[in-house]
Structure formats: structure tokens, C-alpha cells
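Coming up is one lone chain in C-alpha cells, specifically the form predicted on its own.
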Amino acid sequence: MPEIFIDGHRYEFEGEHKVLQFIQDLGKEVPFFCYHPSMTAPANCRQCMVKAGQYMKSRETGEYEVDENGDRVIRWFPKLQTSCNLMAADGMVILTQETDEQVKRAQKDNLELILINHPLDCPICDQAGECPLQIQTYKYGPEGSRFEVKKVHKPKRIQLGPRVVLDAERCINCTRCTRFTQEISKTHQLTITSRGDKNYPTTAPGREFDDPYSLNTVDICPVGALTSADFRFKARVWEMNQTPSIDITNGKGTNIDLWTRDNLILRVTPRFNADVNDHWMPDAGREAYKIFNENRISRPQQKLDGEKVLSSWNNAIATLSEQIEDTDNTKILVIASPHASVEENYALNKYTNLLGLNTPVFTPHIEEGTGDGFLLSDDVAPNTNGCRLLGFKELNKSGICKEIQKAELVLILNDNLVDRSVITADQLKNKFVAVFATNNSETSEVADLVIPITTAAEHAASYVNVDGRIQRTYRAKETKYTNRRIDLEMSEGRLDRYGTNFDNWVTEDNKIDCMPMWEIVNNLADATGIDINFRGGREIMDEIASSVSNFSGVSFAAMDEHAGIQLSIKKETSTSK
């Protein structure tokens, strides 16, 4: 087994690794500001240097040489080396900065170069508090600067796209930005112009960067030289807690973070999964902090002569109640969303088959042209996959709107239909129509009965993807029927990790007047005499994973630990019978 040396401990390793990666790997650290390990390593920023050598061998017994004192004989290499495209060799030693004084100069040394034209406006720079260089630099750098000269001035505040502004200054030339573009979403955008120090990234003329992945630059520049336009100026990153959760907005199943300060969702960031989407996301799936936040539906509303009027939890699950006992079975429709997690879905079809009613029907939300073959799929729905498992109906556009034409009262599950052109407005006149929703919308609009339910920011529930792959969010907000001082799910510290586990949020009005959807159940299943007790998302996976054999051993535990568990799938076809 080949075996490396580093600061004086010994490690077996087989394949090819870069060392740097190698010594993460371990746990332990050496400073680096260019390399990510899933682009090219350049070795642009020289901060990642280490003493290297190689244990000499005999070329005649192939037995490693000793010195008078039995050690083995090193032969070290005659520079410094940068060690992110430093290869792992047999024999080989490595001292990092943790026991080698010259290998700790140098990186000094090199922190005080980078710094000399650096503007100090760390006090109103948002990579504050999660700056790499800034990190590096309290812990590695010159405690002082000895340049007393001017800096060099480059561009500031440019808006290379719409989503992504430029500081020029801050820019230490790591081009972790422009092989993004290169190497990852291969849109060649954005170059390195000027030469010595006042070069940094730009578009070429007359072009501006609209990467549908351009955000993406924003997360892996270790300065604060890329800034996203949209959470600029909005938060200190030690306001917020940090919250993993799944993108809702595609059928990929993105891993993100959702950052929350005073029960508002400021900022959406991808979160490492090597099995979904490695450390990237969509710029499209940051735009989900406008569903968590704007336009939603807070506290129930039934029409009254034609107006939209707020109602009380008891009267709306009254009148359901009410609606369904006096409606024959034969003509409630129940409509269940690709776009509600697996628990919602499940919730909803064990109320309505213990009533008697027909499995629940849904039809898929594609929008052709919309996937890349990365992480955009043209099914646009997170959950397709865990309403066909979960053996409901799928039906095509022709095939829904067949079913409306019957039906007397329809029971839809927080899918937008008006709004998507499955159907139509005029379908549902003269129809008892009742909506479980998130937002207000064109089908919530035409709703007899809106009823809120929680976002996947306010509930803990799972999502199967376009892959088979299911996996969970984490509650983020709290509703006005929810503490995070007494929900352990909730405690997710910040990113300071010393501060307080529980932010002093006093703002009231950011608090959604909604319930997950198996509360609702619950309720429902009262008004009717039925005997349906949902605890929570946990605990309805649990039942799911004994009682349908395509979820076995599926549990959030087993989601937690292995980032999510692989299904088996196979999809079937749209049908409109």
C-alpha cells in the first residue's frame, strides 16, 4: 500500500490524489484561496505551499537509504511547492505550516502581497464573516501592513449581469470565477482583463454575464469581489441560521441552504451532495425566497357571493366537511400535486380513501426546453416521481380535464392548474372547489375554499427527484402555530457558531397564518368521525415506508445519514383514461 508522510505522521492512500485534497481530507488545513474540488488547480494564489521530499531508495535493493542514526533519508524537493496540483507519490513527506517555520513564512509572505492593494472595507463588504481571506488572514497573515502608498483603484459596483455585481478591488485574481464558466457551465462569459495588478474578471464588450448559473461565482469567490445582486446589503451572515433543505422549484432535488434572519428567508445557497449536484445550483432556484416569503396565503378564505372573504380554521374545515358529506363519492375529484411532498400526498389520499373516494389523480408539470442536461430538467415539479410511487393516477392535460367535466367537487392539492394551462377558469365554474395552497395564485382566485398550508420551508417532509433519489427539507420559518424555541428540528446554529443557538426574532407579521397539511387532515378526519392522528412528517414516513412496498426502508434518518436514499423507479405513461 503506497504510504505519504505528513508533519510526521504516516498514511496509506491508494488511486491519485492532490495533496492539498488529501490533507482536507484527514481534517486537517493548510490555507488556499484558488483551488475547488471539482475545477482545475492553477495554483494561481500560492497560498497553499508546502515543504515536499521523497524518502530516497536504493536503485539496487530498492530498500529505503538510512542515515548514521536509522532514519530514512529524505531528498527534499528545491522550492516550496504549491501543493493543490502537488500529486500524493509513495515516500513522499510533506510539511505543512503546522511544523515547518519556512513553510509558515511563506504563506505570511504571501498573505501580506495579496493584501497590498486589497481596499479595508471589510466593515461593509457582505463576504464579511465567511471571507476566506479574511479568515486566512487573522490566522495566517502579517498582523500589519508595511505598504504606505497608495493602492491601485479598479472598478467597483458593476453589474456584469443581472444577478451579479462587480467589486474590481477586492479581486486577488484566484479565476475560480472564470473556470467556473469554462470548465462547469461551459458558457466561456467571463475572462481575466488587464495584466499585473490591475487585472480582474470581466465579459467581453458589449456582453453581460446572464450564466443561468452565474451565482454560482458568487459562492466560490474567496473574497468579496462577486456579490449577489438580489442579497446585497440585506444581512450579515452571522444574523442568519442556516437551514439544509431541498430546491423546490425543479425536479433535479437540488441540495440548498435557506438562510433565515426574523422569519424571512434573505438568501438560497447549493449545499454539497455528490450524488445530485456536487457543490452547484441553478440561479433559478434562488428565486425560491420570493415563494417562501411573498404572496402567500396566510389564514383560510372562502368565497361569499362572489368575494374572497378571510375566514376562521373551524369554519373552513367545517364547510369542507360539510361539502364533502353532500357530495356523492362518484363526483369529488381529489387532485394531488407533483409539487407537495410525499407526506402531503400521502396525508390527503389516506383521508379520502378511508372516505370512500377515488385514488387521487395528478398530472405532471413539464415544461419542454426548460433542462440542460445538468441541473435543469424539464420536469419542473419536485415530487412527480413520489406521486407515481405512491400509485396514484397520472394523467395527461385531455385526461384531467375529463375527470373536472364530471365532478362536482374538486379537492386540489397545491398545484397551480390555472395557472400552468392544464385547465381552465371556466372548468371550474359551477363546481365546489376547495384549494390546499402556499400562495396566492389564478387557481387559488377561482377557489370556493383557499386553505394555507406550509411551504417546505416550514415543514420537515421528502421529495423524490427526476433520479429516484428522495430526500428531505428541514424547517426553516416558524408559522403562527409553531415555536423554534421548543422545536429541537429548528435549532440549527449560525454560522458563528458561538452565538446564541436562538436568534431574538420579535417581528410577529413575517409568521404565516398556515398548518402543514397533515394537520389539516387531522382536523378533517374529526369533522367526519375518522380515526386519522398524523404526528408530524417523521412519523408519517415511517407509516408510508410499512404500508407502501416502494418506500421500504426509507426514513429520515436513513435520508440524514446517507444525503438522501435511491428508489427504484419506473415511470409510466401519461394516460387520459
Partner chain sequence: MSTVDWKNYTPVLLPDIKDLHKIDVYTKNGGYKALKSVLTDKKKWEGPKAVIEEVKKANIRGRGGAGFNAGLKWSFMPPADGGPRYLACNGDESEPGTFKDRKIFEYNPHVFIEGALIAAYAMEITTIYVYIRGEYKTYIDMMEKAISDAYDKGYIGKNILGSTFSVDFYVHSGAGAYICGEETSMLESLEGKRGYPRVKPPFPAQKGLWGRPTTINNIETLSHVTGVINNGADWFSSIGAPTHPGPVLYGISGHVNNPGVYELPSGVPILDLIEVAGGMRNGKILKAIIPGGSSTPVLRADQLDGITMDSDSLRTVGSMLGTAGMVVMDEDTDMVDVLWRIAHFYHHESCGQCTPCREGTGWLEKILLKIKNGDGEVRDLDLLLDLTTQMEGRTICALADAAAWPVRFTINRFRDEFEARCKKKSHAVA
Given for the second form:
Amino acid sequence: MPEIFIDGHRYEFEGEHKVLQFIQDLGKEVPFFCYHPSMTAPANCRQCMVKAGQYMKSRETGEYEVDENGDRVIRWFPKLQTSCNLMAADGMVILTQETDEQVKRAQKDNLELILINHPLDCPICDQAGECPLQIQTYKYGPEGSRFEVKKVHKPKRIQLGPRVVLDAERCINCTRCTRFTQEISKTHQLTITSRGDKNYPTTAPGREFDDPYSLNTVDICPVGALTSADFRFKARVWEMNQTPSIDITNGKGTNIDLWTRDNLILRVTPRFNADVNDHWMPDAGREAYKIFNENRISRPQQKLDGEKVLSSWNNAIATLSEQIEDTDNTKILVIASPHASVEENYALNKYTNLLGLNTPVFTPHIEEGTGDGFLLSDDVAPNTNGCRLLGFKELNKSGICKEIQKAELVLILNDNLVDRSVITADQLKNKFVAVFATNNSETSEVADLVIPITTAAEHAASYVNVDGRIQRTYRAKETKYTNRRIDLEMSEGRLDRYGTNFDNWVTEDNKIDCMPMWEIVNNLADATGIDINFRGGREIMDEIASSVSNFSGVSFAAMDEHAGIQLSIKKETSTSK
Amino acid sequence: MSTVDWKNYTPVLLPDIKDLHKIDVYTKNGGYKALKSVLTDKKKWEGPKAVIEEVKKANIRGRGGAGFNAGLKWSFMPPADGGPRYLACNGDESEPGTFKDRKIFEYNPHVFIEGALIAAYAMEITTIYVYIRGEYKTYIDMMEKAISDAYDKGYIGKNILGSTFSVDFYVHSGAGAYICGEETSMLESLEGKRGYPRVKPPFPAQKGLWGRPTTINNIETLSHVTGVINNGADWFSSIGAPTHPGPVLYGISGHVNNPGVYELPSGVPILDLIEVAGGMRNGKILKAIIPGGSSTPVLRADQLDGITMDSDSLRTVGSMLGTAGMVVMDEDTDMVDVLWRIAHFYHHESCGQCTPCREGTGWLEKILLKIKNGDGEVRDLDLLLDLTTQMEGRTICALADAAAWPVRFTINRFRDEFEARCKKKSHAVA
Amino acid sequence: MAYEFTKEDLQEIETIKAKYPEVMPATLPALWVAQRRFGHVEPEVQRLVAETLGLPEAHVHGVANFYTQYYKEKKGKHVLDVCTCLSCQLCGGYDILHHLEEKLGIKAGETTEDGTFTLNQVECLGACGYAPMLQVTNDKYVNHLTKEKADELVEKLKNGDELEYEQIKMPQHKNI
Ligand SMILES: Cc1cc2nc3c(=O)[nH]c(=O)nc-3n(C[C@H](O)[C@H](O)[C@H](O)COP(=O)(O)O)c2cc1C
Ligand code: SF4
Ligand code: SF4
Ligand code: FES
Ligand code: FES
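Alternative state: the form predicted together with its partner chain, after the form predicted on its own:
Below is the whole assembly, all chains and molecules, this chain first.
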């Protein structure tokens, strides 16, 4: 097998590798800015310099040549090489900043040059704390500055488009943003303008950077030149904690991170998954943070004399179980939801099943024209395939309406059927409607009983995307009943770790009074005398895997290890575009 | 060292023939004979490879500045696969001090066209582009005319001179960017983009224009091919300096009485060349020269004894032949001003892709301006020298080197003058 | 004002496109066609070029702004590009520039109030042997400048006289 020697260590490799990527994959480091694994390598920042050479092999024997001391003969490249566009070759010798003074010096020199025209306004820059320039300067940069002449001035605070703001003085001209619009989103909306040290990225004059993927440029900009108009100045990154999750606003199942501070989700960023979304996500999905923070249902609500009032949990559970007991089984309609996780749907189904009710029905949430052939599908629900794989009855709009007509008691799991015009409020009149929902909506408005459940940000549960991949979320945000200090799976940010409930930047207000669906099912079962005792998403998934063949082999551990698991789905039912 | 007999030389590239730019006059004077020979004389030329061998043997060292053997470069082209292959002729001519290729466009365009066609035949090229800097509008028009005449006469187009060889030939105008003279920047510009030089590898011979095999040669380099085919490699390599042979178009500018372009053999002694150009203006004393365009290291007058215009000789005193565009400076020349102006040029022309060049060229200029204005300190000189090491060899193309060298060598060779311009007080570097 | 290409322009652009295997290479020549037609390539014109070629506007904008000869804003009727680079600097290019600044009452980079002249300081134009020199509106070179010759030039241009091409002989030769 071909071999490469990096800082004196020998590694074998197969296939084609860029040296920089290879070093990173080993868990080692070479500083860099312009390289991005999903785009072409222009090698323009010149930061990733290494010393490269080749052990000489004899043509006849194929053996390495040795000198009089028995050391292998190395032919060094005459110049330092940028490792981002250097291909690994058999017998290659690489020295990084760890072992070579010349490399160290070159990297330091380069940082000095990058910094001379940089504003150095980290204290007021959004990128600070997650800025490659800041980090690498700290690790590899010069101590002081020898620059005593005037800096170049460029436009600042330019609203490039509805969502992205540019500070051209901070730009280091890595061209990641322009390459993104050329190679990934293909809108070609950005270009570098001017020449030399006057260069900066821009749109065509009078045009907006309204690329539906524009915010990815903010993520990949290695400095604070591109910032999010929405997130700008909202929080310092070190105040937030970061939790992996899945985008629930579309069926594509883009992998994301949720960034929270004091139990508010402040931003959503894409998380790498080679099989789903690579490094990217649509701008649309980033708005989702609002779903988790705003307009939430907190505490159960009940209609009394046509008036919504807050109710206790005990009362809500009792009311619902009484309704179920008092209604003829055939008159109870259970509507499962492509907007709810596999576990939530399963829990509800198990309960209704044991009660002897009809199999839940569901209706996909398709919005024609949303799909773009990239990271958006027409299916805007995160778990349509999950409902299918659980064996629920798939109905179209008129099918649902027919079923509702027949029913006296309707249970709706988190699906805003009225809002999305599957049914009308009128059709629900004279029926007892109970919804398990995360946010207030027209649908919850007409319900007689509203039971607040957790969002994807508050529970660990799984979703099957349009391509049949099952992936899961983690708890990012506390509810009234959870506590990140004792929940080992919840991540802690600096404020979470070092703050106490008595610090003025921590409030209880952001914790919603809601429960995971399965705990509600536990309580309902208890009230009805059925034996159900779900412990959590992880255990429910184990149970599903052993009882529903479509899910065999699935577990949280397996999903975590493989960044999701591909299930087999019937392609024709897939709404992937 | 044998001296080159330049006094009895008669120009061949730009001979003293009236109206030679007209295709009829050119053919009357033996024009397009070389092309006809390679295309039709199968006894003499067994095929394209034979032409490459002859050109390689002639050792035409690239006249665009780097001095690479043209035939050797041609041999790097991969075997033809039926797809398009390109020859890009470099007529960007923007290095300060260089103004020779325009003379070919003006006075003998067909010697270049013929050379390019032979090159195309040798490398099995399908399309030739000649990239001419946009400022040369007049010469662009002249070239368009010459190419169109050659099409009309059947020297360009389908089945040239009844052979199986076909090629197209187009002019592409630049629009004001020195960097587009760098070969891969030129390819980007030809492709209609910002002239950002490409990272190598892949080299143009592998992936050039539109990802296809491409060779880039300077206009003068290609023009010499015609003579090599007509008169043989030995004829060419016997002219001038043995390791850097052939006629050279010397562009001489600055403080001489008769500046202009002179065609002479390579290896003319520098001091003689100044005499050829009429000697020093106003009877002044020579102070320094820049031998081959602004990026080549400056030489003090006292370094010039016995030094000739070829790469080997110039290397002995720490300079290069470059484009053979020699800039002559007299005793009144202010080297600080000159160096600042050169630094300004490279700062203005950096494409801005790579950090060391984008940032470094500006920093160099700003420090030099400070010194020029009398605000410099001696430590600034050392900072300048240090910066040159931070730029050199660290970038995608050689513009950063071209910007660094003049700074390093001018300061080193005229240090007293620079120090005298710096403020007397000078704190030690912290 | 909405800019439009004439039929001849469009025909010329088609001829240009035929020289290349793709459309993008036509960007530079098409910008030239536009600049000759409209006298500049302001953003509106860049947009017209992009539309005509079916290329992204940002691309055309980036290209137009990379190359100095394209006028990204309206210029005077005559643009005087005075070379002050190395050889011209040595031979008095700055004297010519400053003389013209005084004569026209503007600084380099500015346009006279009546819109007749724009004065620029530019990099080497490849006429180093004929320094100092200048180029008029991306076209004719005026070589071996003296203050008197510069004055004459200004008058000529004001009068609307055509400039002659200044042929420069080979110093070694009699016939050319
Ligand atoms: C910054 C830069 C500018 C250059 N400008 C020119 C030029 O104007 N004309 C030219 O022929 N070569 C120029 N070159 C050299 C070309 O890159 C290339 O080496 C040359 O065209 C090859 O032709 P040759 O081998 O025939 O000399 C330049 C190189 C650099 C690095
Ligand atoms: S704005 Fe950011 S991503 Fe774009 S070129 Fe500048 S530094 Fe790179
Ligand atoms: S060295 Fe300078 S001119 Fe060359 S590619 Fe880099 S930035 Fe551009
Ligand atoms: S990461 Fe290699 S040059 Fe930028
Ligand atoms: S320096 Fe002025 S034309 Fe070259």
C-alpha cells in the first residue's frame, strides 16, 4: 500500500487524498482558510504551507535510495507547498509546523500579512470565538505588528441581501463565498470585484444576494466579513451551547446544530452529513429557531363554555381518558403526524392499539414547488416516511375529511391540519377535539383540549426523511421538567455550566411547561388502567426495532455511530424530488 | 569568453524591408515557405515530431521572460486524442521596459503568424489565440487584418496548402491588466474571467484552455520558429550567446539618446548596447540599468564590465535577461523614487488572489512612499528586506517574486542612497 | 436610460461567440463592443452584456471591475492616460502629468467640468522607448511628449481633429 511520512510518522493510504485533508483526518492540524472539502481548492490564502519532498526510489530495484549514512535520500520540492492542493503520493515526506521551523515561519509570515489590513475589531465582531483567523493567529501568528502605515479602507455594513451583511474590511479574500454561489448553490450571485488589495466580494450592482442558501456563506466565511442579519449581535458564541439536531421544517432531514443560550434557541447552523446535506442547509430551515421559542403552548388548555382556560396536567389527562372511555371505539379517530417523531407516533399508536381503537391515519404535508432538487423537498414534514413505516393509514385530504365526519372524538398529534387547509374548523364542530401540540395554531385554537408536547429541540427522537434515512435529535432546551445538570445527554454551554439559577442572565421563563408525548401516553395509560411505561426515546426506539420489522436494527447508538441509518422504503411512495 | 559578433548582424525577424506587413510583400520575400515546407515536404519533415525536435535543438529560449526552451515545452503536450488543443500566443507585453512584440505586430506580423502555424502543426493544435493587451488597439487591428489576409490566402483555415492540417486563428483583446501576461492568468482571461492565475499542477499542457492541452508562447518566441524552420536549428543556435542563442529584440529605454527596439544577437555587452542606443543622454554618466523589464534585478554601472545580455552572464552579477527590455538610468536618477514607482506598479497590478502578494505589494509600496517622503527610518529598510522574503516563493504566480526582487536588489545595491533618505533618528527595533 | 445593442452590435457579438467553444469567453470582447457603443460600461451596461450573453450579472460585473480599460463610470469625451511608469517616470512622465493637471485644472483621476477631458495616471503602456507618452481614450498613443506637444494635443482634441497614428521607425533601419 502507498505510504506517506508526516512529521516523521508513517501512514498508509489508499485512493486520492489532498495532503491537508489527510492530515486533518488523522486528527492533526495545519492552519488554513480558503480550503473547503466540498469545493474546489484555489490555494489562495497560502496559509496551509508545508515542506514536501519525496523519498527517492531506485528505478531498477524499486527500493528507496539511501545515502552513505544509510538515511533515505529525500528530494525536497524547491518551494514550500500549499497542502490543500498537494496530492498525497507514495513515498512523500511532509513536514508541518510541528517539526519544521521554515514552515512555522512561513505560516507566521502569512498571518502577519493577512492581519495588516484586517480591522482587528474582534471585541465587536460576531465571529469572535469561532473565528479561524482569531484562533490561528493565537496559535501560529506573530506576537506584535510591524505595520505602521495606513490600512486599506473598504465598504462596511453592506446589506448584501435580505439575510447577509458584509464588512469588506474583515474579508480575507478566500473566495469561499463566491465559490459557494458558483459551485454549490449555483446562483452565481457573488463575485469578487476590483483587484489586488481593493478586492472584496459583492453582488452585481443593484442586485440582492437572495440566494435561498445564502446563509451558508456566513457559516463558511473564515472571518466575520459575512454575518447573519438576523443573528447579528444577538449573542457571543461562547455564551451558547450547541446541540445536534435535525431540521424539522422539511422532509429532507438536513442535519443541524441548535445553538441555545438560557434555553432559547438563538440560531440554527448546518451539521455535516455526507449522505444528506453535506455541509449545507437552506436558509428557510434556519428560521425554525422561532418555532422552538415563540408562540409555544405552555401548560394544558381546556375549553370551558367556549373559553380557553389553563388546566392542570392531572385535569387534562383525566378529561381525555374520560372522553375516550365515554366514546364508542369506532367513533374515535386518531390522527398521527408526519410532523411528529417516530417515537411520538409509536407511543400514541401503542396506546390506541391497546385500547382497541382503529389504526391511526395521517396525511402527508406536501407543498408543491418547495422542492429545489437540492436540500428542499416538496414534502415539508420531517417524518412522512416514519408514519408509513409504522404502518399507519395514509389518507389524502378527502380521506381525512371523510374519517372526521364519522368521528365524535378526534385526537390530533402535532399537525396543524386546519392551518394547512386539510380540514376546516367547521368540520370539527360538535366533536370533541384533543390536540397534542407544540405551538399555538388555528388547529389548537379549535381544540377542546390542548396538551403541550415537546419540540424536536426538547426531546431525543427520530425522524425518517424523504429518502428513508432515520436520524435523531438531542435535547437542546430544558422544559419545566428537565434539567441539564442531571441529564447527561444534554450539552452545557459556559453559562449553563458556571451560572446558577440566581444569576440574572438565567431565567425560568424560557422553559416551556410541556412533556414528551410518551410521558403523556404513560399518564393516559395509567388513568385508563393500561400497562404502558415508556422511559424515553432511546428505549422506545429499542422497542420499535424489536417489534416493527421496518425498523429492525435501528437504535440511538447505531444512529449516532453512522449519522443516521438508511431504511428501505418503497421508492414510489417517497416524495423526494 | 568569446565575444558575440553583433556589429555585422543583419536583422532577420524585423528586416529592413518596406511594407513587409503586407502579405504579398512577405511572401515575395520568402514568406510562408517554412510553413509550406513542414506541411508538404514529407522527406524533410517526417511529421510533427520532427518539427518539435528541430525547434528543441535550436534552443529558442522563451522571450516572454522565463527563458524556457520552446521545443522542450512543446514536447510536454500529451499525445493528440482527437479533441481540441490550443496554442495561446502571449502578446500581453505589459512588463515595464518591454515594448518589442508590438514591433512584430506592426512590421512583420506574418513571421509571427507563420511561426505560430508551424507550432500548431507540430503540436497538432486545433485553434490558435493571440492574446494582445487591450491598449495595443492599433496593433490588434493590424493583427486582425494580417490574420484575415492569411485566411484569404489559405495559410489559415481548413486543409492548409492542400495538407490535412487545419487550424483556426483568432485575436483576443485584453482590457488592462498586467497580470494577464502570466500564462495561466491569460488562459483565465481568454475564458472570459477575472485574470486570476491558476495553481499548478495541473500545467497548461495537461489542462489549459477549457481543460484541454494548451501551450503558451511569447510572440517573439514563435516568430523565431519561422527562421529556425527556414534555416535550420544550427543556424539559429550559432547566433549570439551559445547557451541563450538567436536574435533578440532589445527594447532600450530611459536615459539614452536613441531609445527603441533593436534586433541584435543575444549576448551583446550591456555597455555596447547603450552605445547602440546612441549613448547616454546629455552626456550624463551611467548610474544603473535594469536589464530585462522592471522585475529583473537592477545593476549598478560598476557591475557591468564585460557583462553581456544573456542569462548566464547576467547571472554572474545577480540579474536576469527577462524580456531584454533594458532601462538605462543616469547619474541624476533617484533610486528611491524609481523603486517606489516599481513597487507602485506591482501593487496596482497584483490580482489580489494570494495573501502575500495582495497584502505584501501594498505594504512595500506604502513603506517606500514613506521613505520617499522623508519619513522613513533605517529600520524600515530592514523591514522591507524582510517582507521580500515573506512574499518570495510563497504565491500562486511569480508576480509576488517580481515585486520582491526589485525591492531587495535595489536596496542592497543602493543602500547608502536609501539610508541617506531615511530620518537620521532611528530607534532600535523593539 | 435603457441601453440597447444595435443589430450590428448583436451581429458582432455573434461573430465573437463563434470564436470560442463556450459563451463565457465572449465576456471581454462583448464588454468592448458595449464600451465602444455607449462610451462606458456602467452597471446598466454590464447588465445588458450579461443578458445578451446569458451569463450571470455578477460575473460580468467582476470581470468589468478587474480590467482597468473598461470605464465603470462615465468619463470625459477624451480620456488622457498619461504613463508615469518606470521609463516614462525617468523621462519626465510626471512633469507631463502635472502640466496637464494644471492646464486642464483637474487632478489625475478627475474629469473637467465641461466633460471634455478625463486625466489619468496609468501604468506602462508598452511604449517605454518613446517616453514620456500618453494614450487617448483607449486608442492612439502620443509619444515623445513635451509640454508643447501636450498643449497641441489638447487643442487638437478640443477642435475635434482626428489623431494620426504615430508610426515609429526602427532605429537601425532606413526603410521601416
Ligand atoms: C506576472 C507575469 C507577467 C508576465 N507577462 C508576460 C507578458 O506580458 N508577455 C509574455 O510573453 N510573457 C509574460 N510572462 C511570462 C509568461 O508567464 C510565460 O512564461 C510566457 O508567455 C511563455 O512564453 P515563452 O516561453 O515563449 O517565453 C509573465 C509572467 C508573469 C509571472
Ligand atoms: S467574505 Fe468571507 S468567505 Fe467571502 S471571500 Fe471574504 S473572507 Fe472569504
Ligand atoms: S502572486 Fe499576486 S498576481 Fe500572482 S496569483 Fe498571487 S496575488 Fe495574483
Ligand atoms: S488552504 Fe491552502 S492555500 Fe488556502
Ligand atoms: S513606462 Fe511608460 S510606456 Fe512603458
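Take the two forms, superpose them, and find the largest set of C-alpha atoms that agree within 1.5 Å; that set is the rigid core. Residue numbers count along the first chain shown, from 1. In this text, all values refer to a predicted model and were calculated from it rather than measured experimentally.
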Inspect the rigid-core superposition and answer whether the C-alpha of residue 549 shifts by 2 angstroms or more between the two forms.
no
Is_shifted residue 39 between the two forms (CA, 2 Å cut-off, rigid core):
no
Taking the rigid core as the reference frame, tell me whether residue 57 has a CA displacement of 2 angstroms or more between the two forms.
yes
